[in-house]
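Shown next as C-alpha cells: one chain only, the form predicted alone.
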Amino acid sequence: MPTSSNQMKRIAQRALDIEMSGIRKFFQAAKPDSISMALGQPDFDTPDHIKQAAIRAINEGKTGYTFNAGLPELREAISKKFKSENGIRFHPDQVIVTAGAGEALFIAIQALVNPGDRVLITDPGFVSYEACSTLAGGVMDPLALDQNLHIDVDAAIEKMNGARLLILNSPCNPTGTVESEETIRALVEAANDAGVTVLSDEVYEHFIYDAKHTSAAKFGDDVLTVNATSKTYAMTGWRIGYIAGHPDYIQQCLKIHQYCQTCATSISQYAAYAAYTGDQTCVSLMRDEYKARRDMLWSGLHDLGFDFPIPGGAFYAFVPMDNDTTQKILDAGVIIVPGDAFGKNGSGYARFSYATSRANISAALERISTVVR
C-alpha cells in the first residue's frame, strides 16, 4: 500500500534521513539462477560442538534471561581470549555480550555521539557506521584511502581535533585491506592526544591470509573493541557479538543495551562460550579455506583483465570496474554489491564476497568472462 503524504510527515526525520541497506537491496533483487557473491555469509555450518552446546542449553531449560551484560561465565571467557589473542587486558565487568556486532556498534555510537558530532569513517567503508552515526544524530566526516585502499595516515590526523570519533575496521569491509600495527597505532595515539574515541570493529581478525591482526586498544585506553562470533564460528545468524572498553563507556553503553535489547539470548550465549572454551581447529580450516577462495578470485578477475591489490583480509574483494560492467556481471547472474554502496568514494569499484563455494567462485569467473572479454 502507497504511503500517504500525511503517514510521510508522522515518521520521525531520522528514520528518513537513512536508507535501506544497499548490500541487501542487490542480493533481495537477484534471479532465482543468480550466483550471489554479495553477502559475507559464511557457507559453512556452525561446528557442531558449538550446536550441541545450545541443544543441552535447550534441554536443561537454560531459556530465559541473563544478565543484561551477558553470562559470567561467557564475559570470562572473551576476557582471557582478549589477553591470550589480542594482548590486551579487559575484566569481565568491561565486556557487554551484545546482539550481534551490529547492535554493539549501534550502543556504543548512541552512547558516545551527540547531534552534530562530526564521526571520522573511511570512505568507501561499512554501510553500518553511517547509519549508526546519523541515526545519533552524528555527522560522517570520510577518510581518504591512497590507491591500495589502505587509510591515509596523515590526511586521517588532520581530520582529528573537534571530532568525537574515528571508526576503525581491520581487516576491511568492503574492501578487505588489513591496516598494518603502524597504521593502527598512529590513527589511536593521535585520536586519543586529540581527545578522540577510537570504536574499532575486529570482527574478521580471524581472516588474515598475509598479516597480521593489531587490536587498536593496544595502543590507547579510549578504544571501545567490538567483536562477534559470527564471522568467526559462522555463527552469522545466532547473533553474539560483544563490545568491550573503559567501565565508564560501557555503564552507559548497558543502559542503551538494556533498554533496546534485554539480553542477548540466552541459548546463542551458551553456544557462544563453547566456542570460545572449545577446539579452535574450525578457525584455521575456514580461514585456509577462504585463503584459497581469495587466491582464485583474485587470479581469475585478474585474468580477466581487472587489476587491483589482493585483499589481505576478510573475505571480500574490491574490484575497480565502471557501472556499465557492473551491470553486465548483473545481467549475467552473478550478485555483487555496486561500491557506491559503501559511499561515495566507492563508485567506479564492486566489492564481491568469496563466503562462498570454491564451485560457486570458478561459475561466477566463467559467467563474467561472456560479459568482459
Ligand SMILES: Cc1ncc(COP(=O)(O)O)c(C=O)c1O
Contents of the next structure:
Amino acid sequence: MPTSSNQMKRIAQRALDIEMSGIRKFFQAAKPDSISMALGQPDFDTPDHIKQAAIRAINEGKTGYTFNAGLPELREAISKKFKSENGIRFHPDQVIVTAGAGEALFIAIQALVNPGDRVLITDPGFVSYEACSTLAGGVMDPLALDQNLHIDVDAAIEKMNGARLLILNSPCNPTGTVESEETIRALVEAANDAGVTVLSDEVYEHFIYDAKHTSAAKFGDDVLTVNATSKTYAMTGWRIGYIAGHPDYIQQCLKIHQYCQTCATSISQYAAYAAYTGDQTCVSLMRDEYKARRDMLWSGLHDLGFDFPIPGGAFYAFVPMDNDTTQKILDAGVIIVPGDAFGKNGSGYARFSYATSRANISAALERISTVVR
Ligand SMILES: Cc1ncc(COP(=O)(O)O)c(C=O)c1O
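Since we've got the form predicted alone here, give me the form predicted in complex with the ligand too.
Expanding to the full complex; the earlier chain stays at the top.
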C-alpha cells in the first residue's frame, strides 16, 4: 500500500496526532517458545459464578439494549461497593456503566478537557491518558516520579495552577507503585483547591500487597473515579467499567457515552452484577497468587543484580535497565516492554508483567540469568 494515499490525506488531524500503543508490537515480536511478560491482563479465567450469570442472561433473552447508564441493579451494586469498599457515597445515579475503564477515561476526558487545556499525567504512565487528552485537544503536562517511582508531590503541586485535570493511577500501570494515603490526600486537596479536577483510575485497587487502597474521592468532591471489572475479576474481554462522580459531570459524560456506545454489553452487565454481589473469595485468591509471583519475580531479579524497590501493587515490576539489557532479554525469548512505551521518562526501564504463571516466571528468570550474568 502506498504510504501517503489520498485516504491518508483525508484523515483528521486528531487521529494523526496520536500513535498506536507501543505495547502491541512486543506481543507481535513473540516467537512460539517465547515467555510473555508483556501482557497487562490477568491470566486467570473469569470465575465460574460470573460466567454462569452471563449464560443465564443469554438463555433468558436479556440481550437487548439496557438503559444508557447501565442496568439499575448494577449501578446500585456499584454504589454499595463504593460505600463498603471505598468509604464513598455515590448515589446509583452518579454512576455510568461503560465499555471498560478505557471508555470511562475517554468520556471523562472528552467531557472535561477543552482545546489547549493542560492535563497533568505521570510520565511514565498508562498510555491512554495522553492519547485521550490529545484527542480532546488537551496538552499533557508530565509529572515527574522520584527515584522510587512515586509521584513527586511538591513538583506536582507546583504545576497545578491553571491546569484542568490531574490523572491519578494508584496502583500504577506501568510502575506497580501504590501511593500512600498521605500523598493522595495532598494531591487531591491541592488540585481541588486550585480548581483542578482529579480523574482517579483505580482499576488495580484490589491488587495491593503490603498496604491498603485509598480512593481519591475521599478527599475532595471534584474527583471522578474510574474502575472496572476487567482486572479485579479477570474480565478484560467482557468490557465492563464505570465512572462515578458529581452529577453534573456524570450527566455530561452520559451524553458522550450515549452517542458512542448506547450502553455497555447487556450480557456482560449481568455478569458484572454477579461479580459485585457474589462471593469475593475469587478476588483474594487472585491477590494471594499475584503476591507470591511478585515476591518470586522481585527476589529472582534482585539475585541477578537488578536493584529496585519491591513494587506494592498491580501486576507489574518496572525494572531499571539499559536498552542493551532489555534487548538481550527480548532476544532470550522473554517478552517485556521497554519503559519508553509508557513515556519519555520510562526510558532506562522495562516493564515486567507477572500476570503469568509461577512456572513461566521461573523459566523467564532462568533465561534472563543466561544473558545478564
Ligand atoms: C491503568 C489502567 N487503566 C485502564 C485500563 C483499561 O481497562 P479496561 O480493560 O477496563 O478498559 C488499563 C488496562 O490495561 C490500565 O492498566
